[in-house]
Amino acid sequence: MDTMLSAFGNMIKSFSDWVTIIFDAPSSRAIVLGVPIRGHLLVEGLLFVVILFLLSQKSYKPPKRPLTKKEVDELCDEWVPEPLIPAITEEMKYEPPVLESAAGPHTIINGKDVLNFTSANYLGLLGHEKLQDSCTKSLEKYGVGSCGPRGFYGTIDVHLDCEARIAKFLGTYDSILYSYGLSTLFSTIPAFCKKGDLVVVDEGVHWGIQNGLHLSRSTIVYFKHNDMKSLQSILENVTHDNKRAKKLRRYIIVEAVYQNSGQITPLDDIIRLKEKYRFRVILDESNSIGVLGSTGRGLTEHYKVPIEKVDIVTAAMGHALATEGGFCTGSARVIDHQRLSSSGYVFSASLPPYLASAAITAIDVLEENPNLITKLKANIATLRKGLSDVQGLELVSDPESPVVFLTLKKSAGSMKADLQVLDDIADNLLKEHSVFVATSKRSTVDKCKLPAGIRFYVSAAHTETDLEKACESLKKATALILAGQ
């Protein structure tokens, strides 16, 4: 080691002596045109000449020669394309149940008749004779649709009739139709919430709202699920002595009935906080229209709050109304703004006319048969009573919610482990008891932090026998799966 250090020191000393000789040489102290030329200038001049020489040289290019067929074949044989998706592991393999009939209260899955609690067919209107007749007549008159956006050549009179019917039913000034339930949220939220706007949102909202917020690029603050103290604290923090916040557009976004918990948002408290801190409210009523309130007009009727106090109301029509598409309703300014700036309305093909006809008919049937809501509420109460004492599971949903939600009383240790247990229970229900239920599966992009659970979508078309069978089957399946852990 000492020998190496000594050799390195000698090398440095030799280099230093060489530089000293160059700088002390007579040529290094020459005077040209009255300017003293020292040694470092001489070295820099030589480097400049070398750089000019290198820049003047042509870059090397390999000779152009086409590859032979043998070379091409060899390259093709050696090339291994990179997969577009990662390899599928055993854990990722999943064979979903195959639906072979309409998704009514009873359906056929994998050739077997099963009791269905996975369809949000709350009023049992799926397959209703009047809805089918209206669809048939609309198809005969209009065909399947124009396949064009509303602003170009996609508006048909039935679209305008449907928008007017929805506004009349809910007591708003106007409404606007979208061709897909999720696109209602994908389009409505970015149409109003822009980059820099402040949005305070419940942490339990479903993925459609989350994606709309992502597309809006607004500033997002989450409050604890259905916790009004948490909401008030955040509103106070973001507005107190904050002059910039007072100049921003500010929104509170909530669901009427939360798909991820079955809980109902306290609209009266939301409105009180909205007015105190000067926020606008966007309310998604996908799971409450046709369900809550004495006549099915949703959360505002349930809390007896004037609908004018809610700035923007959105809803998917694929639930209680048993059709497809979605709508947004509110004031004239709210609707007119979307007709010009909502991407899902401006650029997407319009809703097929027969679906708009079905929505009009569904509202008519609801108004003519208020007993449907009474029957639904009775079914919810019956199912909740039967599920109240399931060992290992607990009810977390609201007593009036059509989404009856159960979670594990004791976590298995992680969200993934909990979901596996719940999936095992659901699989046992389907295979051994012919009862079809859904677990709250979430994708990797879903930011909902609520516990996983089993969802029962209750319908007015379910019979008392159906509900009793579901309760007994869940108790047996849960006892078997939890005992095997």
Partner chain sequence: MDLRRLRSSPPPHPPDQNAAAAVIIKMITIPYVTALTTYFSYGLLFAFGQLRDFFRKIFDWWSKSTLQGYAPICLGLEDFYIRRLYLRIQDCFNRPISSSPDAWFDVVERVSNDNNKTLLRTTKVNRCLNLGSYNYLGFAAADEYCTPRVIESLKKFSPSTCSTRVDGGTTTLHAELEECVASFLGKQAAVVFGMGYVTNSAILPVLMGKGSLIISDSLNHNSIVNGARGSGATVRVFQHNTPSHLEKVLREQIAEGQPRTHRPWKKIMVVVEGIYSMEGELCQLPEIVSICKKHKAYVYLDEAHSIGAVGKSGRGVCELLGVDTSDVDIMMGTFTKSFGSCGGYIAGSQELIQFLKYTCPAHLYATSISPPAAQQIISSIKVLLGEDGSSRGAQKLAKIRENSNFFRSELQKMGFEVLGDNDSPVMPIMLYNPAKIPAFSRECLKRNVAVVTVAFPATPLLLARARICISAAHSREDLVKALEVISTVGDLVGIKYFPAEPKKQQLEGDRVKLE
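If you superpose the two forms and keep the largest set of C-alpha atoms that fall within 1.5 Å, you have the rigid core. Everything quoted here is computed from the prediction, not taken from an experiment. Numbering follows the first chain given and starts at 1. Compared with the form predicted in complex with its partner chain:
Core-superposed comparison between the two forms: the CA of A332 stays below a 2 Å shift. Once both forms are fitted on their core, a CA shift of 2 Å or more is seen for E91 between the two forms.
Having gone through the form predicted on its own, I am curious about the other one (the form predicted in complex with its partner chain); can you provide its structure?
Below: the lone chain, stripped of partners and molecules.
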């Protein structure tokens, strides 16, 4: 190091000596082409040359030394991945009760007849003779699966008939069938919302919507669960002074009847706000088709809002229609766009034809028997009356909702603790009283923060005694479990 420094010093010294010699040299005062060459000009010339030289050089970069093969090998050897899944805890080993017969209002578990409130078979169409018949005919004619996506010979005439039937029933232009209820929303949303679009959504929506929103990469703003004031202030905030908002596609996404709480969206308010702030509405009618409104046409009929005012309506058919799959319905634009742009539609095999036949028949039966809806409404009222005074539990669902939802009056401290208490109650109900109810389940990827609860899916096929028994049993079970706390 020292030797290098001294060598460098010597160099500078000899260079300055050299420069002085040049200055002192007579030639520096020479006259070239009539211009006297002075010493400073020479220095400037030299400087100029140096600058040019420097400019022509690449800018300085720290030398990039890629890892050697050996280093990469070592890193690869050292790397220890986490296990694929976390350690299995006791609660993960939960196995649900296994049904030994159809999931009707009564079913058989462990050889015992139990009263079933876990099946969203609102109209009691499960096992309906006409549905069974149409399924059998369809199975014989078309086989079970469709063996192809809609684009590639997976379109069977019953699919088209079913789409037309749904559109006719709801009074829309057209509809589009999905092969699974859950995939409906998480395909529809990304088909219409893209990066940069603005979506205002209820915080209590189910995972299908959450996942759709995540996939769409839109800007998402949550409003308080079913709180129209919160919605209004958010709409005001996001549109106020925001010129860009005008150019974006803007959506409000709500569920008609919330799976996670049994509350009903006040559609009239939503429509008023939507028109004021110029948002489009995506409405999930999974739990309201066949239930709300005097003829079962869903939330729009319930609020007497023309269905055209709601831009996109979706629903799963595994509820009141007692089949499977899902649909989306709306204007020609909305539907045609999805036929090429909706991933769950384009890239998946179509709905098994017998399920489409069942859906057609279910709508026929519903139209022929409006008394089913009356019966369902009466049943909901009866059950709610019986459940209104259960010690320690609170009814939070809407009076008209077929999802009757009860939460703990006093939380046990955390979501997990709450769920434990609720599960104990449900367990007791099934074991001691032969009443089968469901509690909220939350996936680790679900972002919904609403409190957990016990859920009764009411059916028109439940009898008065069924409902009375359920209420009595719940009171006893709750008292027993809460006393043990």
